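Single chain ahead, written as structure tokens, the form predicted on its own.
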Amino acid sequence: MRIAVTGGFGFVGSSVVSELADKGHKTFPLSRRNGFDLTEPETVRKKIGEIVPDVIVNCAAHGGSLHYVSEFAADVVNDNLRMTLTLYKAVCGACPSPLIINPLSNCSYPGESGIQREEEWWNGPVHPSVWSYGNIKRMLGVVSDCYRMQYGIRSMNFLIPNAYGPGDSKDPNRTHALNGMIIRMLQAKKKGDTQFVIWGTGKPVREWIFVRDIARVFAIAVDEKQERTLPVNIAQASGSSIGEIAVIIKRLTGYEGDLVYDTSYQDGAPEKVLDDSRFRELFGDFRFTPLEDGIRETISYYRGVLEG
């Protein structure tokens, strides 16, 4: 198949499209990068009508860390939803029959869920400290059902965990909240800082997804190139706290500081695990990476791009 992957060159993108090349599909990674802008009309239009592709899965978004998204809330909702609309309308006007794949952040359901089921996304507001975010994520559910009801475009949206793994940002603002604190803990290390400083009290509970199982699965849901009418999750049921993730990464790092706790930091939502009984029914038994696995190799990763 012909695979379109905005944001292809970013952290879930590349991982998208290397799976994807792996499993002998014909990739097409666009980002501003090779002059794919998502928030130029005309530019996506053209470019989406010369690919032609079967499917394009929608990496593409503009987001950071907690504090990074509260930041400069204005301008990711503006980002995020200039480019949600501008794909929809190119394809409906270039090329009508892909299938769109969206990943959306768990962040946007409700701010007080604990156990989150997809029935329940639109059960309540989202938590105030991702605000811009995940109300933008919804959103872009939003727009794939209308944009089926009036004109029969195709989409499949999974609710995604907190990811982490190599390929992301090496700024610890703008990369996802597990990678940035073995960014800072490699850094705090190498200085021989004798404390490491966690943001926020540790207790908030999240469910946390290596980078390229979420390749993993959505190379399957291309195969099976089925619009989804409700997002599923790509879940695993179980989280650890901040608070567990850092003791983790201090063991595998080897880093020889206290662990103490900012709390003039937020926390955001106190917990955010989602449950697979759907996931189970659609993808069987997919096997995720062990967690201590993922860090470990992420380590490594940002060993070698930190000191390169």
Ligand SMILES: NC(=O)c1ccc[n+]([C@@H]2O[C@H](COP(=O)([O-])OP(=O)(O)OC[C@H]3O[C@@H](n4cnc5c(N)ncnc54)[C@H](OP(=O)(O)O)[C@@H]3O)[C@@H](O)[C@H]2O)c1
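Here, rigid core means the biggest group of C-alpha atoms that superpose within 1.5 Å across both forms. Positions refer to the first chain, counted from 1. Given the structure is predicted, the values throughout are model-derived calculations rather than measurements. What changes on going to the form predicted in complex with the named molecule:
- In the core-superposed comparison between these two forms, the C-alpha atom of residue 270 has shifted by at least 2 angstroms.
- Residue 261 is among the residues whose C-alpha shifts by 2 Å or more between these two forms once the rigid core is aligned.
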Given for the second form:
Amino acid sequence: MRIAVTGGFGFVGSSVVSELADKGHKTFPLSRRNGFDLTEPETVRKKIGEIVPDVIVNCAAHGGSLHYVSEFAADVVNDNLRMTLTLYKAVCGACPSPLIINPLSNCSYPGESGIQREEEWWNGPVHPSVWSYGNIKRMLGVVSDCYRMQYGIRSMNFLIPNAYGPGDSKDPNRTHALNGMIIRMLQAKKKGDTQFVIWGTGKPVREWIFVRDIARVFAIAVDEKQERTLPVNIAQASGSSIGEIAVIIKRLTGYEGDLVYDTSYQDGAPEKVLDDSRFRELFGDFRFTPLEDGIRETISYYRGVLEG
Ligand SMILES: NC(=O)c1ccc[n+]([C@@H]2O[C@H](COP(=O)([O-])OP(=O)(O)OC[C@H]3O[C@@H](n4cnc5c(N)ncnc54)[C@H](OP(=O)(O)O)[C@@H]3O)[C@@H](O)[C@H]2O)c1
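In place of the form predicted on its own, output the structure of the form predicted in complex with the named molecule.
Following is the full complex, with the preceding chain placed first.
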């Protein structure tokens, strides 16, 4: 198949490109790096018209840390909404019947929900700390529904927990949480720091996913003939606490200092994991990468990029 991957040089996108290429698909990674700006309708229409992809995996986004998506809330909403509308409009005009796969972050679930179930996606407001980014992901769901209703454009929307793995930024302030902890602990080890500070009690439980597992699910999904009008969690229905993650990273990096918890920081919800009922119905025998294996590989990646 011919598969365009927007944001194809980013953290999730690059993993998707490599997995799909391994499966024998002809891939087209697209981003501003190669002149594809999703806020420019004419550029996008032209490029989609040239490629005529069977599938578009839409990994482009303007996101960042909790602090970032609040400080630049208007830019985040403006850019992401424009990117979404431009892509769907271009596909509609230039590409007969593609499937569009959208990764949606689970921060778009109601802020209060501990177990995140697809049928409850809209049952309450997004948490204020991710108001811009979470709501824009809900809008992506709305836009995909409306283009299906009027133009028959097929989409599959996946709700995804906290990703980690190789290929992310090496700036700990720009990476995802688990990758950031790996970077900071490797740096603490190198500097010989005697203490490693974790914000909060370390008790909140979160669900984590190795980035290559997202790509493996999408590689299965591109072969599906049917659209999914409802979103699907990529879910294991279990998580690990921040403290447990820190202990694993400490052991696997060989950091010898103490883990200390700064409880002046608030913890947030005690547990956030995704219900896996729908995922198991659709991807029954899928095996996720064990957490320790994924963390070990990520540490090895960051050892290379930080020292290289
Ligand atoms: N990572 C996670 O934990 C996670 C979890 C759940 C869901 N997701 C979702 O997965 C998607 C990808 O996330 P990610 O972590 O891979 O983000 P990322 O590393 O920041 O990659 C996003 C890519 O989008 C491209 N982009 C930004 N603005 C663009 C524009 N105007 N036109 C074209 N391309 C543009 C950027 O490339 P250029 O700068 O070269 O344009 C960038 O490489 C997002 O939708 C995110 O919500 C991620």
